[in-house]
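The data below hold one chain only, encoded as structure tokens and taken in the form predicted on its own.
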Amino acid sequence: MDKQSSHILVVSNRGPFSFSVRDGEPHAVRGSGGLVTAISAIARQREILWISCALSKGDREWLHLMGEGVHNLGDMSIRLVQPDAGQYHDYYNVISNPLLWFVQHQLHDTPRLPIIDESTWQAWSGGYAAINRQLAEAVAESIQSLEGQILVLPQDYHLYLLPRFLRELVGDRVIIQPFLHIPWPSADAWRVLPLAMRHELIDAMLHADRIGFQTERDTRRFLQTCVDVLPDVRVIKPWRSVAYKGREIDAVPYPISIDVDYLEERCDSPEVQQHLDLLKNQYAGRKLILRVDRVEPSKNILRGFIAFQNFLLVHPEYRGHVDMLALLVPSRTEVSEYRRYLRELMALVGEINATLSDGEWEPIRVLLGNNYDRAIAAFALYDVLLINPLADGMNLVAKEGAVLNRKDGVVILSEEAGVAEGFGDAALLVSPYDVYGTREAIRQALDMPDAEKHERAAKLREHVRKNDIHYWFRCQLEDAEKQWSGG
């Protein structure tokens, strides 16, 4: 693949710019996030395309100034495509969230929820379907005058659809590739759905050439629930590859990280040494948990507060010389189940700290908002790293804690955390239900002796550095390249 030959298309919800329009001019911001600064990087040398909806109001305005299309942002080219509001609703807030989330972290447990009915289904059809054609024709117009080999990325769960859909407009003529940022149920979970919905989403998806997931168990997951959902499916390759209406796609682990480098240099940055110096002064001579999560329910909070409370209990000798701090970043509010346990977590911090607490020294600190440089700095400090979700495709705190921590910490991890697949037993492993086994690691961490702790934290660091963000998008690239080789 050279500049001139190649052409890669990311497809996303959100886009990887900032928008705004000051004073009648455009103006355009790079995000920071792991992909963007890896697709980034991939830019210098390959023609990338980025196609994403216009969110915000600021999106609208530079839309609305630029004209749609294509237009060339540096090293990258974006187009924005603005979504009715209305379709755009029942895409994103109804089926997206809460609907596939939840299903996919396997969070509705209750005799309530979900509710499948008319509505569902017409924020199916005229919601979540209408916007992935209409990012769909927006791909496939973008390539109208390209030539040479495209590669389309579509990303996450927002889209399942789109293969189907671009498939139908421009047939071989690309390679379609997306990646699941979230963990892939097994097959009875996927079984909320009703069949029809299952069968639409799962044929959609097989329109692709190949599907990227975070972990070998997503991918195995994957095609258990294909020749579930499809009585037409065949397994041609253990846990790879399937066969599907006279064409052979791929599953494929790709597991996600981190720009090493970035996060490095950004620690030493002022701003982020300013938050240091703060947490060293308020932590000094105590012992430091940590965790930092965006405040929805898989992320399993609750159970690692009372894991917390439940320590101190036991062993009140740690009173006064342990201290949790949770940095919570608000999830989508407009949610109601997300606004509710943002509710239940401050209630259980009030009562752990009403109860434990002696006047001066209070056992959980919450701070809650969106501070990423708090966050770096949180990372270099703390002694043990508490990770318990109840299923996360990667989780990408955990390999910014492994690289970032100087006091050779301990991480806590979930077993279904997607990262314990590349971590191992170099983490404490607990199942995200066990408050016990949560309560008991917490105390090994702490007493763990000091050879044992750098050992540990050497393992995640070095598993990290070589298995960064730029790896990630190689390897994809590299499969896609041995496609058209014919290999």
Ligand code: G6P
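Residue numbers count along the first chain shown, from 1. What you see is a predicted model; the values in this text were computed from it and never measured. Under this definition, the rigid core comprises the largest set of C-alpha atoms superposing within 1.5 Å between the forms. First, how it differs from the form predicted together with this ligand.
- Once the rigid core is used as the reference frame, the Cα position of R46 differs between these two forms by 2 Å or more.
- Core-aligned CA deviation for V21 between these two forms: 2 Å or greater.
- Superposition of the core reveals a Cα shift of 2 Å or more for M66 between these two forms.
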Contents of the next structure:
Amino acid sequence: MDKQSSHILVVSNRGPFSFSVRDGEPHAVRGSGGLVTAISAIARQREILWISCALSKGDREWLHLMGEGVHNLGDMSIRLVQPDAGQYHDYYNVISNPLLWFVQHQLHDTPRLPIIDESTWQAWSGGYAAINRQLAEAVAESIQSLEGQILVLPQDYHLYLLPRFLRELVGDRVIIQPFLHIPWPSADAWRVLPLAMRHELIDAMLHADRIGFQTERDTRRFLQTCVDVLPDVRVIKPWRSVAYKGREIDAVPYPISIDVDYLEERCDSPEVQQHLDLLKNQYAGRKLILRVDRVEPSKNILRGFIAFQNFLLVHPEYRGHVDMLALLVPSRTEVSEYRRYLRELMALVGEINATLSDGEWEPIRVLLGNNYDRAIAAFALYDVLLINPLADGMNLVAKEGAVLNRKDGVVILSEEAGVAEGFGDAALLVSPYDVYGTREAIRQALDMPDAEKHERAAKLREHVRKNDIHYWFRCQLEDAEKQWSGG
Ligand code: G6P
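Right, the form predicted on its own is done; let's see the coordinates for the form predicted together with this ligand.
Complete assembly follows, chain above in first position.
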């Protein structure tokens, strides 16, 4: 893509920075989530305008001080949109999380939840649709003075309606290419949502040119959902393209990855080395089972703890010789399901430690908070990395662990994480519901001969290095370029 005549706009709910104003001075701290890491890596090579919502009080203060419009921040240009607080609440806390997130990770306990009542419908049109429209308008305004090719990349489940609004505003001037970071479930799972809502959602998405998913499996399930929901959808290429309202839309897997060079450099930093020394001391002479997650029901943290508890009960000889360290980042605490999940998992850890500790050694240690340097240090040190989500778009923790670990550590991986499609049986695959199988995988990992560990770890590392974040982005760009050149 020619830098002069082509423009890339990323649109997402959460932007790449958290902002604040201190003593009248603007501050920006780069976030450490997967998406931010991914796009920041690309911004070092390409010009990118990133449009997102002002989320926190700090963001709003920064916006007030700096003014609306485009700001240059390091490698990229940023534009913050200020949503109305009530609309934003409905869009984020009622529709995106928990409704869409829970449908897509199949977390609903359907005899009880969700209940879609009048207030949900109001949140759908007055919140979710309104914010999607507002972001589409910000994109349309930002491209007004641009010439040449324009590629718009809406990110994730917060923005399903944006392609339609944007198409209505700017027509075919832009290529719209959303990417979904979270899993796309089967057509039947979507039937939790009323038909009219499903209809509006899929119809809006099919105003895009091409939709990116994490896995082949997601892609196939999306296309099935389109056929299920919209009678006018026609399959043109099986498992790849559909025709709808005179357009052809592709569904393509682009498994997201990590910026390997950046991470390795950061791993050598004094900050990470300090954490590393500390952790080495704390876990000297014992094996370390690590998990790193947002506090998130789909991460299946409870069953992971129960599997470890079972392991220690069945194999008491390991007590005092193995530790589980859980680095957990509190998340979406305005949503009651998330608050409850945090309470439940802290209670369970308390119970396990109370019954199994020997006065000095404690089986599970939970560290709450967002400390990326500490997580990087822990990746280098683990003997076993436990990743057992019920459903997960990709799970970048698995990829970060695979490249940063220095001990030929074993990855125990849920078959429901998108990354399982690429890792295959170089990891120890488990069913996330199978606590017995997970317990056995822990034993297998801890007892594994060095040669086998080495071979598996090398395979994982090689896979991530080959399929890094640059490759993820290049594939999306190449497909857009083919369209520009009429291919
Ligand atoms: C997942 C989603 C992202 C989201 C992130 C953090 O990875 O795919 O879109 O930004 O979780 O969630 P939050 O609600 O805090 O932005």
